[in-house]
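Only one chain comes next, encoded as structure tokens, the form predicted on its own.
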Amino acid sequence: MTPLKKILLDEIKANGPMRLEDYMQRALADPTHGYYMQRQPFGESSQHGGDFITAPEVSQMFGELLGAWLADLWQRMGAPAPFCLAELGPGRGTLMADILRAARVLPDFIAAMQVHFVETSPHLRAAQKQLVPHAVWHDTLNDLPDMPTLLIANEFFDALPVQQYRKDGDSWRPIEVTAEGDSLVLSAGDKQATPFSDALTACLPAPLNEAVIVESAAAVEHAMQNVTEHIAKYGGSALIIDYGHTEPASGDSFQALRGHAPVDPLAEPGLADLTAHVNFPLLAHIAQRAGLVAAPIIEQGLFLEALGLSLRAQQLKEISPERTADIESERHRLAAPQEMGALFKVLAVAHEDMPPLAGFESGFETDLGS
């Protein structure tokens, strides 16, 4: 049993359940035993540590095709100075060495730049700091400059937690987190009249039939209003890749992985990664609600290919043939459907006065050089 499961064991038994929501936030974010406060998530396989490996842990190309993406941005939206560039989440920091890599083509944004990193993990932090020193950290996103701001959210959101709500009648029950012995198990609370906001009401499926699941997420939905609101009041435009759905959806996708493998999420609380899909349509809801342009949600494998993957795997082979089956294997993996290519998906949402954001209606390439 883990230190966590028993803690919060005992605390059910004495103040009864907890809501899903408020479980997965003690799982992941527990100051003393939390799994992001205390694990190494990031790894290529469970033979070489980690529980599950991300884009920019799979192929440099994921982190240069977006940083040509940005500066390219960043010169057709004039230029600014200074201007915030910020990632929240941004793992051991190896997306932002790879985007300011790539970005050096371009040494006036550079120039340009602050890095600002949202960031509540010690542990993560102490590795970003070996990856990008000089970035300044944040606990929240309030806290970014008041300056035009390109943001990047790579599997940020699928993070925060979720509260489920299964359908009974005309009314709604929490799902809940409870005790059966030693046994975390989830169960239905009491009836609840509709408990979901009015931007996620505007983005559920019709109809919904009786006992049918949905997920809220007010951290989701707060952070979004956090990152649409900048934008609205200094400009810039902000990119989220995650994995979710393009479409209004219900249904349950709370789960967990520990070393690349799905476990039960109830189980060993602190030592496997909690997640649940990203309701794109509502982020794109919440930006246009606060007067941004949304482009298209497309999927990243589309988004990567309109950026120019397959000419940078190109170059690659070219600059070391050795790595050809590496870099053809990391492209496929990036961008196949069956890989991460249609499981994840893209968001872009900008101040309306931006220029056209590249990669979901038109082409774009860039030649990356070496």
Given for the second form:
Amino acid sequence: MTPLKKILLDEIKANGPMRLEDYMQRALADPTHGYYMQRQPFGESSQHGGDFITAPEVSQMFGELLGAWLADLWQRMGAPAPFCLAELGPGRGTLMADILRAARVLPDFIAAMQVHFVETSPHLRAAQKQLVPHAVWHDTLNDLPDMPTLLIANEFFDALPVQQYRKDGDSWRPIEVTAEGDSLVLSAGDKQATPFSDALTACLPAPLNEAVIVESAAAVEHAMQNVTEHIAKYGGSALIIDYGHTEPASGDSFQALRGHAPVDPLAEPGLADLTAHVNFPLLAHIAQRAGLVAAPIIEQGLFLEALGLSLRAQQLKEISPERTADIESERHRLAAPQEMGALFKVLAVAHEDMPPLAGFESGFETDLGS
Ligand code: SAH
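Instead of the form predicted on its own shown above, give the structure for the form predicted in complex with S-adenosyl-L-homocysteine, please.
Now the complete complex, all chains and molecules, led by this one.
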């Protein structure tokens, strides 16, 4: 039994069931035993350690293409100096390092930027410092500097806790974690009338069947509100990449990965990565409500191809012909629909004074009104 499981079982036996989002928060972010506080999550396969692999860890091309996108946007928005280049949940710092290497072709961009990281894990902050020594670190989004901001977040929102509710007639029952002997199990708590925010309510599909699960993530809404308020005030844009859905959706997406394999999310709190799918229409809606413009949500594969993935792969193959097979397989993993290409979505939101955002021509429109 993991130390955190023992602690949670004791707490539940003493105080009663725990809301799913509190469980997820503890499992991921408990200061001593939380997953991100103690583990090195990223790795190529179970043989090489790690529990999952993210796009920037698959290939340098991912960060390079985002770097070119950011540098182009910065130039077209009037090359503000100074400006804030912010990243939420930078992991090992690989994505920002690749962005900065690609952006070196535009020395004025490098001279004008201030890199700001929002990261809670001391362990990952240390890794980030190796790759991006000049970054400034923050615990929360509230501390970003008062200047035009280009913000990126790859696989950040999926790591924030969600609360599930099960429909029961006209009410909703919160999903809770309770104790059964030495096991943690899910149960449904007391009925509630309307547990959802106005923003989430606007983004739910209709009609909702009896017993359907709806996921509500206060932490996601809060983070997106902070991002959009900052951009509404100081200008700029946010680019959010994650797995999730393009249309309003319901259903259970709570899952755990350990050593690249799905595991029971309640079995080993602190040792497995827990995530839930990101509600992209909700993020777009929050941005539109704050007066920002949201580009159509697009699949990662289509976005990367629009940014020149095949061209960049070709260039790299010409520079390093001996890596041809690897580069081809990286391109495939990032963009093929059966790999990361279709599951992962991209949303960009921007201040209304920003120039058009490149790469979203074939995305899905999601104007749910503001
Ligand atoms: N963007 C990286 C890492 C994704 S993993 C990549 O693509 O490889 C999620 C990241 O978010 C980790 O760095 C984790 O420590 C961080 N994180 C998780 N919850 C957070 C929170 N509430 N506040 C700030 N960072 C958080």
